[in-house]
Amino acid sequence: MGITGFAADALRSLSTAQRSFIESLPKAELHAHLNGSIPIETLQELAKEYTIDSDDGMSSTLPPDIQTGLARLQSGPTLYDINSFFPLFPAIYFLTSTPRTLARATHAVLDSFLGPTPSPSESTGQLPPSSPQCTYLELRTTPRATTALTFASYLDVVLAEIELYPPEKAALIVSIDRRMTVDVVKEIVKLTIDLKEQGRRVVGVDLCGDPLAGNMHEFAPHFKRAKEAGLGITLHIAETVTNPASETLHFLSWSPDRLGHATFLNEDAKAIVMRDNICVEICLTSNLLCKTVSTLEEHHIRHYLRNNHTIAICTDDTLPFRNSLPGEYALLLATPPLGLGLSEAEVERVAKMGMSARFGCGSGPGPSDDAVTVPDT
């Protein structure tokens, strides 16, 4: 299924040469959630194959709520705010709850971003994209325990697919959900550290989930332990206007390497982020569709561009948002009001910023000393 909405409109407005320029740029995707980026065609295939053998030997269909959820994802959900986003995932979790289906979904996501592996472990039955969306991908996911998977086996399945690609192409970030108990957080962080020490392709930990859930003071020691073990730290932070400033400052005391969204930082928080040059992961379409930002003209990316602060352009969840990484870059290059109207040289420098912020395989060139000129609209 192709992209739609803001990113598609921006891409359509570009010339063939401009689209080729975006495709040719080395780009890092640093904020892509596995379960939010599964191609709808793959979910439809998994749904068709789903059967449960009952005592009488008959097969049952998908539960009604799962059918409804899949239909919403297929048609393109309407998002009223950020809270409309989370109910979309039960259907996805249901269809990827075994090692086989999780591996298949992971392979499809990697294929959609990076193109096919030289020797894929399993065919997805889909044609590869005409060109990869990105040069390098740090895919993130929250491990789930199901009747067929433990936290450890979940991560092993995902890593097995990621490790089909070379280190300079793909790595894993393990996500911690704010709704988890502190005991589960402790278990997953220990597992992540163990995997890193075993030489597996895990490069960081993420904090995600309902932006108002949980006691984050209880999580702090475990993120500190992850950082001390050499893992990169990225945090979904200040996603809503109701996130308290005190929590944001507490998160910044964890010395994160990157921040997800960072939409509602106050001046004190911005000063810390600028001082410590903490990369901000920018997801333009996600912010617009979840209505945490009203328009591109009001987007906080403008603050970081004007101050030459390191950012990474990302997709967040390509399934519900119907976007792509080239589409997000088109939003930088397209003429206002469809985009920010940056020059090709400025867009290239933004791409270099993202490459410089990778947790895995070293870092690329950082930003230059010049601020990006953001056209007024």
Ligand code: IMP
Second form
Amino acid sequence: MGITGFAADALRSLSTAQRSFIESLPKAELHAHLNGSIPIETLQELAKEYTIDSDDGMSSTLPPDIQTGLARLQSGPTLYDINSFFPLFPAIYFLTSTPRTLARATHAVLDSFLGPTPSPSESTGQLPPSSPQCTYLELRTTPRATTALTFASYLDVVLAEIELYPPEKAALIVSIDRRMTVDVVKEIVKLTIDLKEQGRRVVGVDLCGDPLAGNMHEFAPHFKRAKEAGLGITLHIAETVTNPASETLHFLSWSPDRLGHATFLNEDAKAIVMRDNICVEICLTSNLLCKTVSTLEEHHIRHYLRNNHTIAICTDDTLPFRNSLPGEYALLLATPPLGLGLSEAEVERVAKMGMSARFGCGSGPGPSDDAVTVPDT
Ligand code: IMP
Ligand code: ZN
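One more: the block was the form predicted alone; return the form predicted in complex with the named molecule.
Next comes the full complex, and the chain you just saw is listed first.
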């Protein structure tokens, strides 16, 4: 999948040796949403197949709103703010709502991050080989019930694809959407715990979705149960300036292992995050494009780098953002203003932090004592 924008500009500014350095680093992708990471080519294929391949052999037409949504995704959507991001998903969901199409999409996402499976699954078809973006992937997705899928069968289809890779390569995080009812949250957490107990490759639970939706106090006991069952907990937290500080502190009382974005933490929240060494999943391009952060210069990554706090560099949603994990690492290495201007040794240490924050496969080495020097721009 071609990349554009901030990450592409940073990559282009690097020397061949610097690009090879990034490619050769062991890197963990810990924050990637399945339906936000489908290669655009795969989505186009699914759209084409929908129109010519309905079960009764008749051709069908995509509904107008889905066609409009697809056209936006194909052109590389312009986002005005984070609220213009969530309406991109109905078109994607329309095309990944059966076991066959969901398996196809999952297979393509895994392939784009990790390269082809060691033994490709015949049922999902062959895709052209692409160069891997990372060494290890924790793919996250929100179970969806459709006319052809239940929450359980959705997770089974995704896990079957993930489990084609060895455990040191890929695992699943189950996402809970803030827009869900508490009964659905309860059901999905139970399913997730059951899958873990059956030995399936599920390693954590995520909280995601519209950052201002839902009553999060109702969700608390279910996340507690997931934690007690040995699942890792990651929460999209303080993603917008409107998220109240009280909510952020409430989330931190759930003892999460990692945090997504954590863009607007106040001093009290930062102190807890530092004290408890909670890894912050950093998605630079995502924050810039959704305009929750204006420039790299003022990105909260600088605070964590200065304090040598564990972070993981991640892509979030490569489909709308047209980024890649090597591109996000290029944003660390490139000279300001295109990037943060870190040294190769510093970038290597950041990559090790990401590997150390995996839920699956045990933890690797923690960060060393030296803070990363952030050049002033
Ligand atoms: P899925 O869980 O595989 O369906 O991936 C897409 C879903 O992830 C979206 O519908 C959102 O609920 C969620 N998502 C993706 N990116 C973000 C984000 O930056 N913040 C909050 N939720 C997100
Ligand atoms: Zn996210």
